[in-house]
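Have a look below at one chain only, the form predicted alone, in structure tokens format.
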Amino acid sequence: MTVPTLAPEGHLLIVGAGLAGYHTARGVRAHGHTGPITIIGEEHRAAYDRPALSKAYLTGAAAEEDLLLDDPEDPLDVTWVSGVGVVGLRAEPLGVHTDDGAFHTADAVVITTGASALSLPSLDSSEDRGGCAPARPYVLRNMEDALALRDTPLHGADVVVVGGGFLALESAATCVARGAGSVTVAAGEEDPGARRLGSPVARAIRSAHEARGIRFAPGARAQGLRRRPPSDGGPHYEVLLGDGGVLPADIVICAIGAEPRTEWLLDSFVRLCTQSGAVLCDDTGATSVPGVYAAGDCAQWASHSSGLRPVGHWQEAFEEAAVVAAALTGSDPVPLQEPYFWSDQFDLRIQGVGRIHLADDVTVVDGTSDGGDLLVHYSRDGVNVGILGINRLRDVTRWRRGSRIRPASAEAPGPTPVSA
């Protein structure tokens, strides 16, 4: 046990109504807090989980109420404050601003606010739009992208899908089988995931997506997005490549990553990445400003920033949450587990573990590249540092059981980092 930065009774202010914000409560909660807990979050939602918007939710195959995070029959213990946007943090006395004019105080702040889509930049000139409003992209970040982009009829439609991550890749499977006539994804690399996950696996997943009508662009990267001229008929937009290259399109995704949500905090004495604007912190979540922890897509721990944990996985938020929570109450420190990730794509379960972004070699066990069975070692100075299987649960269940489990403490021990 160590001391609580929260009194059992105190208020507890959680800024973010997504997984790591509603987990912290959740944590919290069940280490015995009994004091008041507020969540505010922008959405006029509940708190809902976000990897079925492109996939189960968009196809709807999910329903709104399938993806809640809280149970309605047993809902948590804290007072909800939607539809309401933060825009700024004060130290003395604690507390956060909202855009509403109120100010919300606090014994304890942890700030879980996210981060937001990137988006393809239009190139429309005035005269090229007509009157009309930029070319602007669906992107799939919440659930009103994914409502958007659910709602617009994609049979017989030309789609193209900008990016080669698991997110871009999960919606591009998506449009397929919602009937889109044509599907191209614009990856910026020959094979998707090549440099993050080695060739044998990015020749795995592209060759899954081709043979069931997925067409890949050339390597070369987007650089915008333009509307058509009206008279040319076909397609209404353009996605213009680096290498000069033209994608028409019907429907343009775009899936090229995210920036923290942390803009609200220049202000303040909160410490950011100059390279992301994420919030630093300790490996238990702890900012520069005391009382004040992070969590999520918007923070960057100390493990982060020295490279030893990805960033952005939905179970790394899932297992901040609980650090922080047992950091705020004073209970004993929860591990980290070794990282994970999965995507289901068509009828592939991809599954990752380890500190596969630390590796300096790619071994493939078993399985190939076209036959949806593949299975990758990978390793650092030839020590096995993390796996990867499509369609290989018990295998990855395996590797993730025997892997070691490390104290949160023990990650990347230090002072809270107070610059990038």
Second form
Amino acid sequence: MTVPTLAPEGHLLIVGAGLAGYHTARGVRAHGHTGPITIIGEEHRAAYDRPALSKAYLTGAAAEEDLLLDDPEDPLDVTWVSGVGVVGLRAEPLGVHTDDGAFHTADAVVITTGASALSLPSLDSSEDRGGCAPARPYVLRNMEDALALRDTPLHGADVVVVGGGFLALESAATCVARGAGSVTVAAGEEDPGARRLGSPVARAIRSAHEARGIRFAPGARAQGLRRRPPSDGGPHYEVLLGDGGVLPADIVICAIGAEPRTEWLLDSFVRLCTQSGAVLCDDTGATSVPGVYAAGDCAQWASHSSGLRPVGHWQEAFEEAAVVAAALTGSDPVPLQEPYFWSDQFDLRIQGVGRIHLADDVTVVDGTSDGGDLLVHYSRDGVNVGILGINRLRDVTRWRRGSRIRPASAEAPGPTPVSA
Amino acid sequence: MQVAFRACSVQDLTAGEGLRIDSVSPPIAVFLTEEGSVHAVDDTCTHQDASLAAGWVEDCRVECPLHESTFSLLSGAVDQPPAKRPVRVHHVTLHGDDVLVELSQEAPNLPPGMGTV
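Hand over the structure of the form predicted in complex with the partner chain; the form predicted alone is what we had up.
After this comes the whole thing, all chains and molecules, with the earlier chain placed first.
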């Protein structure tokens, strides 16, 4: 046991009602915290899980209640403050100012404000627009974003998806499922994910998408979008590529990353990363201000800063919440597991685990790029540091279990070193 | 009265792994534990469409291969999120090498949007 930061009867204030915020509250309760917990959320909605926003929710197969994090049959003992934005953090006395003029005092604060979607710049000049609002793409970050796209007729539409990550590719797959006339992905590289995941994986993803009629634009990065003159007829928008190429589109979906929601902390004493704006934390989630922690997409923990772990995965937010909950309550420290991510695109289930971002070599171990059964190993200096499988659940599970770090406790042996 | 059906042979099973049986709907998973016991539960994780047969079996529990919820092979109960609901447990009897399964009469807890993109 370590010394708790938060007394069992203390008030825990969680800022941000997403995955990390919800699971921090859940973890703290599981560790026996009896004091009040308040979760402030910007949206007028119950806390929900985001992965389905680009998949089942976007096709209409899943409804809002299917995405809820809390169990209505066994709800967390938490006070939800919804539809309220935060404007500032105060260290003395500790608490948070909200945009309705209130000040919420707390014995400990956990910042889980997440990230907001980056967007593509509008390249319209004001006279081109003829009084119209600047051209803006759809993004997919929160339920409102997904709802807007879900309510937009896609049948027969020419869709351009900007971005080459999993969110972009899942969106492209969903648009095909919804009957789009054409879907073109501007991934910013020839084969999507080649730089991050290696050529065999990128080729496998590309060939699966091409087999469903998705086209890939040349590898030049998208520079922005603008309205097309109505006299030209056809699609209303166009995406401009860095090589001068132009992609006409009825619908533009932008999935080019996200930036931490930390602008409300600029006047506080919480240290932020000068590049990304993320809240800088140690590997228990503690920030530079005593009693203030951060987790999830708004935070950059020490092992992220040192390049040991990637930022922004669902699994990171989920695990960090457990680590923070243990730290707050003085419970046995919870170690972070090997990084893990997954993505569903058509009938491909892609799972990656380990230090893939650190690899200097990728080897196909089994399957082929065209077979929907690829298995690759990643290595660094000749040591296997990660694995990625396409429809290889059993292999990925085995690797993941083999590298699992056991929690340190009185009963269990200490953490085993990872071969990375 | 519910009649048991032959799901597979014990010879088809590998200790510590599951075998997906999709001749029934929803599909079930039959497990042979390292300790030698045979169990059958619904194959689909209640959180998201993932085959529990590909999951990790330990201490008479199976961990979903997609996330970290684990289900008891004895009761079907789930231990931690993201799954919230248990899987159904089906009654297993062994007749020689034949694994006979009597399907649960409860309604399955299937994940939302199953079988879609």
